[in-house]
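This document starts with one chain, in the form predicted on its own, laid out as structure tokens.
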Amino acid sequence: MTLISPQAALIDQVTKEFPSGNDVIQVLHGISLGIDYGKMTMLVGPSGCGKTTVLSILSGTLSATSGTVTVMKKRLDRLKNDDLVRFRRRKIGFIFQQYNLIPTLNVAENAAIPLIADGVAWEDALNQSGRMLDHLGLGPHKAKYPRQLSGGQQQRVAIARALSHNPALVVCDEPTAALDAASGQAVMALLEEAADDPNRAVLVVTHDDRIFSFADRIVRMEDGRVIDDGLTQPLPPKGLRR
């Protein structure tokens, strides 16, 4: 099956194998999946089903064994390593369970990392990241360090970092797993706002059923396969799910 779509990201008949001693473990079994602009897609399923592997392949941090991976009309498997790194840095935002903030940098500096890595002048990068921090309600905390923030605040800094360079694809790996219910809901509200952009797609890998109501589409995986693509039974309007 060949999928043709103006979607932000598309994997087509993707498999992934990992060596294990003299054997090979197949983690993904011919998955085809498109990620839509202007929506939050959640990839859900039990631990070990391949969710994070799919996210890693879509974001270019892991290569597929076979199949094709297209992000913003770019075939990732055809990009040379330096070009792939540059593309990932400019077009993709990353949010992780453990925040991954640099403890020796303050909030504004942490949020500016993607811009600085892409060659933006230090002062310009801080100004741009500062505007994103203001938008996310973190303006008063710009000069603080990660250790001075709560878990929810740290995750908001991670969101600011992921969005500061205006990426077209944001990938989130268990973004609420380390948060209490209230903080998780607040973080998801910010991601929902980020997804409400016709030029951006948000993919969230999660097993946290407390946040399913934020999804525009839920894709379910099991044993390295998609068992429900989330398209055949559209979710009701979000206001009716909360």
Given for the second form:
Amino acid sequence: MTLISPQAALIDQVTKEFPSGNDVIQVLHGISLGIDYGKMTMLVGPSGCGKTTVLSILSGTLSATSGTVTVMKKRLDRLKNDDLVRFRRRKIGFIFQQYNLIPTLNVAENAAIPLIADGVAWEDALNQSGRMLDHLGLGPHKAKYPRQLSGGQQQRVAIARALSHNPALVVCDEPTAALDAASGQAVMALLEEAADDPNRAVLVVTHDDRIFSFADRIVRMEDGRVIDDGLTQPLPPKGLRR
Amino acid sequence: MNDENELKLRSSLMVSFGTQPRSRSILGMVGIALKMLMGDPVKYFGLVFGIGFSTLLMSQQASIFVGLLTWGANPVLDVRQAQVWVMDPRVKQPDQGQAISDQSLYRVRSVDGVAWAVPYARSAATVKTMQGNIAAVTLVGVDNQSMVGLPEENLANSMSAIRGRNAAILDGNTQHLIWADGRDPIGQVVEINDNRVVVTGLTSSLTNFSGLPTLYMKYSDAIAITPPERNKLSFVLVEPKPGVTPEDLAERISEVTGLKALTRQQFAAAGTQFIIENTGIPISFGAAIGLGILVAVVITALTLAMFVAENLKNFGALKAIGVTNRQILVMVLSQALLVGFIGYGIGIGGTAAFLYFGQADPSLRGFKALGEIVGGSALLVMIIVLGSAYVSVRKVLKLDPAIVFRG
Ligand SMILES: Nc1ncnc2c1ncn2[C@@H]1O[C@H](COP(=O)(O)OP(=O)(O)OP(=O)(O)O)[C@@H](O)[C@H]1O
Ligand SMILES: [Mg+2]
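Return the form predicted in complex with its partner chain of this protein as a structure block, the form predicted on its own having already been given.
Once more the chain from above appears, this time first in line as the rest of the complex follows.
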């Protein structure tokens, strides 16, 4: 079974509760979800249904209340905190809605952070991230600072940062929410290309229907549960939509 | 583990430091941290100048404080030759002349272990110049034969200067308090208690707490022009025989004569102690130094806390991406150490410059930045910046990396 669909990440029977006053609120109700290599998986659903929570748990930034989390055959729920941090830095690429670039570092340095944090020498790290920036069309902007770039360009820098260490899993939370349509399409095209790699899985959380057409698979959530797992394109092709 | 293995392990650790990814990742993150801070010039310079200013305040005020304290000891330190001072039991400091009987000198000389003992008179006097100016001075009478009591290493040079009757040697550093017009004092005639005194030489005294010029005369001349009801013999200056320690001799003199006898160091310390106990100096300088510390703590703690708070989201992103708490701690500590180091350098440099150029001013002459002050303020700055850094960074260490996904 796993031979047919090798999975980069798998959460099984995961629940998540948050404390709320003296009470707890249950946000995830026993979710199971696998993320495949070589595909772009989109997680969609109404606001507050638990998409970000799933992405956080799956990427090892948040611990589940119960259930198992396996990424690249490693049980994240069993890793010690420092090992978990190191695992994230080596195996996972992160893209945030607000880009979260460091304003006082230039583009090349921002993109090199995961490499530098992992002990790659400064020069080598800048070279490696520089190649990624060239590839993403940001070559001329390497020495600029984030505030000198448009939102779309900043998000592309964030993509370079997420891909510079060649991670096997890339997670993106609302990567286009802060962008205009054209920039959003450009960003998604780059992520689509990244997902084409058979050694990489890309998970995009979004409720931006303008980008649904980039998905290889769309998982719909509602109220902490998966309600629909469309393994095929559920929407008409791009040209037929607004 | 046996010693040999441990040694091998240690040396292999040392060799690989700087090339191991672990240590290199720390260095890399330090580089990122310093760029983060220096890219925020308002906070960066705020921290540097805040720390610089408070270092300046602390070290400069402490240096002046210590300098002022030594003024109390300087009349004792000015006398280079005698190891023991003998005085009236009520005397607490060198400027508090309380006459002892002339016989005291002979009784001290008869104490076992005394190599020599000479009279020393020290009293306040007023000089009137030929131009009609009046100035307060400290009049010192030194032993006619040995000249012990002059602030000179080599007394022979001074002997000829005051061989004549009513000749005086003046402290050249404070002569302007008598003749403000800058004239050469040598050859000038002044009146002290209706006696004509000629200035025939200049010397260099250490600044004393009264700040008055000191006029040195032969002992016989000095007591001859002092009114009869005033102090005559103030101190007996004593040198122990070879092999006798000043401490032992002072004790023996006290026992035999009933007078107070202190070693040079003890009496110098008593002069300092007197200032500490009887003036507002410790409080006012303590307040200034305390203010310096407060400025450092407030500026550093607030600015660093602000810097960290403004970068909280970025630190959150770094944590999500895979920067460990240990790396974050090193980052913030290195930011604090950088501003601490530069700020301290500026502040201590300012104090050094102040004291260096202050040497031209008689009231600052001899003030120096003691090693204790330089080291002490370095330690204080270090504690303050590292403490502030630690307080601000705790928030980041506790930060849940998942917050970076929340709007
Ligand atoms: N740290 C937390 N403490 C308490 N409640 C939380 C916390 N994080 C999330 N929640 C709650 O969990 C629920 C799911 O949140 P989540 O962010 O996963 O939703 P989402 O699907 O990503 O929503 P959106 O589309 O608005 O981003 C929400 O009701 C939210 O208020
Ligand atoms: Mg969300």
